[in-house]
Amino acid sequence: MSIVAVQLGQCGNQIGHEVFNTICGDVRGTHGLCSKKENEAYHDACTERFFSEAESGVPVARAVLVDMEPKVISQTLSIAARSGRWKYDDQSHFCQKQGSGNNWANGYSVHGPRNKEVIMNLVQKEVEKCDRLSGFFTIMSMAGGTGSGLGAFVTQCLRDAFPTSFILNHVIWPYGTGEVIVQNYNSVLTLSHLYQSSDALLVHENDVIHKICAQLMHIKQISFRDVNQVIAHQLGSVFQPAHTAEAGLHYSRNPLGDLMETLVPHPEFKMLGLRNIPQMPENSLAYSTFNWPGLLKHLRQMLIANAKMEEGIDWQVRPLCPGSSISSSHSTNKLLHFNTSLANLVILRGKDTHGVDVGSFRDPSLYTSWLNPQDAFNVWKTPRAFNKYEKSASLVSNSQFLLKPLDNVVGKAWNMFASKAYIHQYTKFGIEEEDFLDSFTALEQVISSYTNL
């Protein structure tokens, strides 16, 4: 089954391009470390998932590109075409001459309704190229105007037009220091609207990826492209084909469906986080060896301590054993940092995956009490290595990982709202104070639900 990507705004289009680049590079690579038959099955499953075949023989990305300014889309189209390895369909993009000016209301209330028909026609054409549609993968930023405002509008349109298809929104969380003065308003409005129409939100935090670039990839002057390539690598490590427990020896046919079934057991809980190890500069790979017990020990502690990368993990954080009492204020403090999970998925790629012991992720103390740990944890595997890494592990987690950043954004937005700062910029495009209050209420409910896990 195929996934149609919808790239929205500057951020969405630049990340989307890197995702297809990473996937194509991985499939064409000779670093599979597996049998020829396995490699061919992997190649076929990936191509069906992300590309359609063109008469020229160059794979065409299953994607619709949308932005309110033409510059980024024209750059993205030409860079992909020049690579000679894959390209975008020349007819699958929509742009205009003026942007949304970082105003969510402008993207949602003006550009969205005005251009709905053209955008949805492009999506429909892309869907018709699929033999079977698994669903949509939208890529957007939360901070700006087009990606966030138009992105929220387009997601609602997708839900209306394709009620039985899965929608996974990939959302870029803005830098905490601030990119845009109204980014917290834009974030609150985006999240609350996506929560209504999306099946799940897969979140990447800019601050975290920036740290990975600096501390793990050893990049001195970090560019947006460096950040996007790390994000693309992490996304590829999840979306490339893998064997699920149900599929057995065949690659999963319904990638989005399998992801939702595994990770979203209740519609109140839709926030997914992603961790991937190891991550290092390409020139260090040749000198590094990894074993599965070591990788999984780190990945489990990253989950428990809510560490976003393998460097600087707090190894003191422990799950509370059933029946034990909390004695000192020290242990109470440590427990507060414990990250309770609703559901976890571990994906193993590379050598010797068949015998790997993942039992530590089935520990009931990692999960909320109202779910059976057997249902809350799944593992997917493939002997096919990913992106030059002999062994790599990814963890997609529905847990409390985003509570602090979410609480932070909602708090900052509320403080601005309480003093009526910049509200007039939104009301002039039809977003009223009641809309803000509805969004705050919706996100307070999400925070409350995750806090009480």
Contents of the next structure:
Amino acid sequence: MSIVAVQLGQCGNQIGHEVFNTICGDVRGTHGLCSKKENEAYHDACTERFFSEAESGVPVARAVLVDMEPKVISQTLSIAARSGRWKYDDQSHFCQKQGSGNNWANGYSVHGPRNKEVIMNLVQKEVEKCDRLSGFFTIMSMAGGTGSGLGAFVTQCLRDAFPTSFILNHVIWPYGTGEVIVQNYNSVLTLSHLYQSSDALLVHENDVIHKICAQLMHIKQISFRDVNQVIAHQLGSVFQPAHTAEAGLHYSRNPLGDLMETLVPHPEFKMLGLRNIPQMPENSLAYSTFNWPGLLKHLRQMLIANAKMEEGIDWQVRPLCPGSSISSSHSTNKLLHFNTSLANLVILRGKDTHGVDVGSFRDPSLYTSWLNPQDAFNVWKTPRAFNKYEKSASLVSNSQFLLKPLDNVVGKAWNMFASKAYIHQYTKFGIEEEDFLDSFTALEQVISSYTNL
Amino acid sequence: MEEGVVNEILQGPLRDVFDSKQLITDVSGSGNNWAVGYKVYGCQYRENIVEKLRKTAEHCDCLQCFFIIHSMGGGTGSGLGTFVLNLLEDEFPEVYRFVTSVYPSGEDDVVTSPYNSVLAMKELNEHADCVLPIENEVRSDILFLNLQTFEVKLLIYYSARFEGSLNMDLNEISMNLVPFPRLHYLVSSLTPLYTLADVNIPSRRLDQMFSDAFSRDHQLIRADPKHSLYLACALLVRGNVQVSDLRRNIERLKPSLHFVSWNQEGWKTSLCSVPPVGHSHSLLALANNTCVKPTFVELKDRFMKLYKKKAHLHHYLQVDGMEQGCFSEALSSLSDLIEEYNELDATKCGLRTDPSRLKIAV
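Here we have the form predicted alone; I need the corresponding form predicted in complex with the partner chain.
The next block holds the full complex; its first chain is the one shown before.
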């Protein structure tokens, strides 16, 4: 089954390009460290998922590129084509000239309806190229105007047009200290709308990835390209083929469906965080060895202590004993220190994955009391190494990972809303104060739900 | 409205840049009288102006913005200039109107410049999307002033035209820097511009560029934004600068700047990879800051000195369509604006209490 990617806005298109680049590089690489048969199966599964065939033999990404100004798309298309290893379909993009002005309302209420038909036609064409459609993977940032506003509108349209397909939104949280001044407004409006149409939101925070680039990848002058490449690596580690059943002989045919089934048991809880270890500069890879118990130990502690990367983990944080009474101050303590999960998925790629013991992730004290931990945890594996890492472990988590960032964003947006600053910029495109209030209400509800896990 | 300056341009090195069919001139000038510029020439040339605007607009694939450049103190730039501003709003309501206004100095030799400026201010308050004030007092060298203005425009323009890892379009300036419709006066500062052949600039040189942008000496109006209140700030960088350089400098400079309580992280950033000609980097800082207030307060004072004595008023009132009411309305518009800035400044030292969040029933 295939996934159609929808790249929205500057961020969406820049990241989307890196994702396809990483996937293609991984599949063509000679560092698979597995049998030829395994490698071929991996290659076939990946190709079916992300690429379609062209007469020239160069794989064509299953993607629709959308932006309200032309520079980024034209750059993205040409860089991909020049690589010679893969490309985008020349027809599969849509752009306008004037941009969305960082204005969510402009993206949602003006550009969305105006261009709905053209965009959905492009999506339909990509869908028709698939033998079977698993669903949609949209990539966007929350901070700007196109990815966020038009992205929310397009997600709604996808839901209406394809009611039985899965929709996973990859959402980029901007730097806390501002890329766009109205980013918190745009974020609140985006998240509240996506929650209604999307199956799950997979989140990456720029601040977190920036730290990974600085402290783990040792990059001195970090560019957006560096940040995007780390994000692409992490996404690839989730979406590349893996065996989902314990004794699985075939690669999963329905990646998005499997993801939703394992991680989103309840529609109130759709926020997914992602961790991937190890991360290091490429030239260090040859000199580093890891063992699975060590990696899993780190990953588990990262989950419990809500650590963003494998350095600076707080090892003091411990799960609470099951059966202890939950008073309100206790839950506050839980909020501050211990990350409670709803569901977790661990993906292991590389050497010696068979027989790796993941029992520590099944510990009931990691999870909320109203779910059976046997249902809450899953593990996928493949002996095929990913992106030159001999061993790579990923954690996709539906937990309180994003509670604090979400609370921060809503808090700042509310602070600004109370002074009515910038509201006139939204009302002039048809988003009124009541719409803002609806969005705030929806997100406070999400915050409350996650707090009470 | 007189031919001298336009003729000079047409004979100068830039003559081929301008389409001579798109020029409108008259003979006698506006006599440094806003009313003549606005009411007399405005009416007279309205159709002509609209026709020429439409013609130019038709050549554009996508018209995003009008740049208006004028002075406030005289008659034509001030009067006819603000008339044109009104016109643009009527004829092209969805196109942004950016105005660069040259404010007169205290020693301006045009006696009636305060009247002209205050009458023009009312129009700017109501019809401009963004105004970049520039003061004649800052630099006595007119050539430098013109160059700086031009550089500012160019920087904004090229950030939109050329590629970078974080693009910024012109409409984003208004969106990010104008939190309330009338508070759309921006201070700008430009920092050069190291002519180094070495592409890998050592960090501290780059950092110096950022520091300079916030210093008093690099502002294009006589103002000290560091000691006033920021409502919002945009940094437009060109050249080989990455997001980490931006972040590092924002972190470094933030503690010494005062931001309004509801916009503590009020930064808008853009990175354009194409450097300006002859230089490896440049930085334009555009800020919405209460440090513009003194400029307006002084203007009001100079206006009042004349208005109290009714000096030169008859030159204006004798123009068809002008009444005393125009003056009082303009004065009131300026006073209201100053009051809005006062209210914001008052929050600067106050204790900050965040408004309580919505409560959800569990």
